[in-house]
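Only one chain is given next, in structure tokens, and it is the form predicted on its own.
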Amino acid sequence: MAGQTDHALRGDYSQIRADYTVVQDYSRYSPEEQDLWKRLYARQSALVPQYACNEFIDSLNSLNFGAGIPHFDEINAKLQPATGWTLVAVPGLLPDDVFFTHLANRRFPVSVWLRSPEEVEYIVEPDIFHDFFGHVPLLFNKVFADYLEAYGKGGVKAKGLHALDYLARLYWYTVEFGLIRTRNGLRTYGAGTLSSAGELPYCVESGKPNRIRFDLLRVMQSNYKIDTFQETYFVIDSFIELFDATAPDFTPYYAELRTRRDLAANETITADIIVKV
């Protein structure tokens, strides 16, 4: 979701509007940044056929934005008619309430800055490559797009119920690092894995992490790591499952979760259904 970081925020917040959006000043992208985008895109697009879900692959292929940093307006001309979503340019991480409000209104915030060449392998804070390559293709999938809207509306409500930590875990373990069972085996739909050269194969092939059948309350009990590959992934059967999971009122869920202990990122419990690779 909006995220937390201990270092100074990246990006220029001096020109933000009231909703934290900015203009995507395309002229500011240097030739070096355009070249870096092309390298990042080529690297990840070569990996996704083996590890990403078909919905992501099909959308990525139809967009074909490997020639340079995308113009948001050009993508919106395709995205808005497809699912009613639009991309909005932002300087970087957003306050929780701002982030949720954008999602609840089918607006997806995309950071305008690009990482440095030294951050090709790992970046602490989401940049335009993570936000665009990882998230935008699935915004063209109606069911997943509806899930994100429902999540945003739930986030607006959760803030008033002091339950944001639970919602952050749900976002992390689905939108950022979720796995899905397909006829071709386990695949990922999470933006955090899809935009990472190292974690993309790891999440599907490695024998180290736990892979646990998705259960809403179990997910919201679970802490996560922000500075290493994930120690646990949760597996869904379909995007419909995600949408259905967010349909009920979460208020009683939050009450139940407050009676349960938090689980460590690498922990398994007796009730877990372990998914084999």
Second form
Amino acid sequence: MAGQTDHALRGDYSQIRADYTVVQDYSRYSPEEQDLWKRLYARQSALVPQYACNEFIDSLNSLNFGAGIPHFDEINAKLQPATGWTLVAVPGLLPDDVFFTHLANRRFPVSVWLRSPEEVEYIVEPDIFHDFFGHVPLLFNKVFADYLEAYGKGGVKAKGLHALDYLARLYWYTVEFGLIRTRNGLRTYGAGTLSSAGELPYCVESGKPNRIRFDLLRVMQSNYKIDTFQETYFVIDSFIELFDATAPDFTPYYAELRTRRDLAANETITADIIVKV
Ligand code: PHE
Ligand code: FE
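Next up, can you give the form predicted in complex with ligand PHE of this protein, since the form predicted on its own came first?
Once more the chain from above appears, this time first in line as the rest of the complex follows.
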């Protein structure tokens, strides 16, 4: 997950290299943490067949990293030949420009620390379980992997245009909380939902949130909440749709967005196409 935070960061930033990466010191994971990983994985992977998109399910099954906290090296040996992405270990959240530069170079930052047993239901910052379980499987999908690289390049550019708030909403409503229409009905491809026991069924089944057909400018116009289940989800038809919609130069889009008012996280407008569950 990428995003701003107003509290002190949780990770240990004392050993970082210039690009904010660290070594994944595997020996530091305790038996209790290995046990917690197995429990988190078992709970979450039981929900996936019903609520995740097929691309995620297939990749998760073939990676099969439920037996213990994964070694980044072992996953990289499979990921690099598959899509050219590399996992890099980081202490936690990164400055925007550092994060974008990693993505633009097909490096995915994964936090090294695991949440505590008290945080099984709710976590305020991305830990290794969120980053790994939520994000890594889809890095094996060619189109999604290309989208993420393009996003990183778009981030570097948006920073120069002072448009990061708009672009961050796109990440939030796609990479973290996106829904996709499939032959088996509505499913999620968002890491924030895929790694959450509560929000994974909720995002697909609950009658409460808005589900709105994906529209790029509409998404970038919309605020989001970081401390509750989402009040609105945006639905794509395919990863190709996402890639194609975001391929044009965003410079005129940002200019247009500055003329519009921001929408609240729970708001709907007449132009919205509502998607039924
Ligand atoms: N095409 C966008 C731009 O010119 C970059 C981008 C690609 C942003 C994919 C997000 C996702 O800024
Ligand atoms: Fe994330």
